[in-house]
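One chain is shown next in structure tokens, namely the form predicted alone.
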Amino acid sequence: MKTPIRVAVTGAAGQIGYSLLFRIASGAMFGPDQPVILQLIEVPFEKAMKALEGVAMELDDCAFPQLKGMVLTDDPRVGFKDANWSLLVGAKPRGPGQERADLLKDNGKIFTAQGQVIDEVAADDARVAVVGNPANTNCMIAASKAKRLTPDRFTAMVRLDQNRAQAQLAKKAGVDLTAVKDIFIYGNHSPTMFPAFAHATINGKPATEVINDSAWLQGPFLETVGKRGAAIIAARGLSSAASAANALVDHVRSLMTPGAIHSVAVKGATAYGFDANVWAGVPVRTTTPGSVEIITGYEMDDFAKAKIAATNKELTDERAMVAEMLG
């Protein structure tokens, strides 16, 4: 039998954690013959606690064969012992009236925790995942607390929206959904990101020419994927959830297969104009399990190129907010 995985997850019994668990435990995420060991973190609060217990009722009712142990815990040190996969779901959200200023500093407070502990206690081979909000500069602030880990460890996922974007092509096309392929997310996690389409293609022909609508791509397709959280909120009154954990399954496990391309945030992206300290969506290859390579040479056409300055500097901007608590 190989040897387990341990897959640390913050904010477990939350919704994301709810939808992502099973996932894990079946085998989506990492192979169904891969073992896997869940260290589930909530905030210590008795209702968290409480409510975690009964997730792992139900993932022990499931009988998973590769789930062989479960971490139930409210401490950091604990819940990242020795994690090889640290999974940074749990996030404080934007309350009504909060300035976005605010909540990245809210937060920048638990990421920066985490990242000083991850960096303490996880395994030598520790790659880190961050889906909480604003997850691109909650990763970067993470990240900046590492010593023993570097930069390249830490990732930010974009992957829900790439998967977005490939839905929206491929209902505009009439198509199915597998004929939509090489579409990638470039910059933020936010209204801002960029789908670049012009660099996507339907049944091996260039996106451009089957949606021969430049109107359309360059408004309601880029708003719609840029939106599409808040019109999800306004829909059935809760954040993305399910979607959101699909995504991070799909984040991981295509990290984990050497030759997949997809989109990823990591640093130093400075080929595509964003700069080298923010982590931002692009294209990557994986090349070993947990490590990638950006793929650098799709050529950006003055619109694209506009929309990579506007994401870039929503990023640095956001750095800007946190400087104080980087390094």
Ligand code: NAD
Second form
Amino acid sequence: MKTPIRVAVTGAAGQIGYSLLFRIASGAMFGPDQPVILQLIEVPFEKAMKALEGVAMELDDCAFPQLKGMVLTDDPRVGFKDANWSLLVGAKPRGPGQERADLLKDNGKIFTAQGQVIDEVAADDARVAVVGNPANTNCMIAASKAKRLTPDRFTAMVRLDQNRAQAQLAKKAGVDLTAVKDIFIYGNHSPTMFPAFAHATINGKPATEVINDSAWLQGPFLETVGKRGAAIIAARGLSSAASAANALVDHVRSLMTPGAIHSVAVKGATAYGFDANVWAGVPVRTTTPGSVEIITGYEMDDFAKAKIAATNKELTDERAMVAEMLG
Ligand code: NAD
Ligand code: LMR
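And the form predicted in complex with the named molecule, for comparison with the form predicted alone?
So here's everything in the complex, that chain up top.
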């Protein structure tokens, strides 16, 4: 039997957790022949821990062959102990009328504490993926607390935005989703994010030729993808959960697959003009499991450069807002 991968998940009794854990345990994230141990972390309140017990009962009842153990805890030192992957989902979601950055003051402190504990107790090969909003800046906060783990171990998720952009392009072109390739997300997981449509292809042709409607690409397309989270909150009364969990499965699976090309928020995307200290979405290629190189070859026209400058500014503004939490 392969050695089990220890996967710590915060917010395990929350909405995303309820969609995510079953996908991890079924093998969707690490492969059907890879055993996993789930280390489930919640807040120290009876209601949350009771709900977590219920989720664990359901995981038992699925009889997933690759689920080799579960730890249920409200103590991050126990939950992150020896974790190979730490999936930081637990945080407050926004409500109607809020932007994700409005959550920074409440959520930021969660990530200062967790970054420190992960650095102290997680496995030597620890990798961290941040989902709790605002994800890019929370990731920066967590990474800033690490002394042992280098910044490249910390990623934030923009895969939901990539999936959304791919789906919108396919719908507009009237093609199967799989015909759309090379659509990548630059910058912040916020309405300023930039899905670089000029590099996308549809059935091997430039998406801009197949769709041939620059007003739509520069307007409603960007608007729909950038504000999709808010549209879901308005419709459901709750933020996206199943699609977010699915995107996290994609994010980690692509990071574990050498050769995979995908959008991830990482530090150091200066080749595209991002500040050296922020975590910005960019296209990456997975080199070895858990490690990536930024794909730097994409040319940006003036429209794209202006969009990247705007999302970079938002990221540096968020960094300034949390300056006292860093380091
Ligand atoms: P939720 O409120 O349903 O669940 C969050 C859970 O986290 C709760 O059970 C809560 O008790 C727990 N929690 C809070 N603080 C914690 C801590 N310090 N340690 C451990 N657990 C903690 O929320 P949700 O819908 O699951 O969303 C979780 C987060 O993910 C939100 O911040 C949301 O905005 C974000 N999100 C991000 C994306 C993305 O693409 N990056 C997509 C969807 C949602
Ligand atoms: C999303 O994009 O669906 C999430 O970030 C939730 C939100 O607040 O929009």
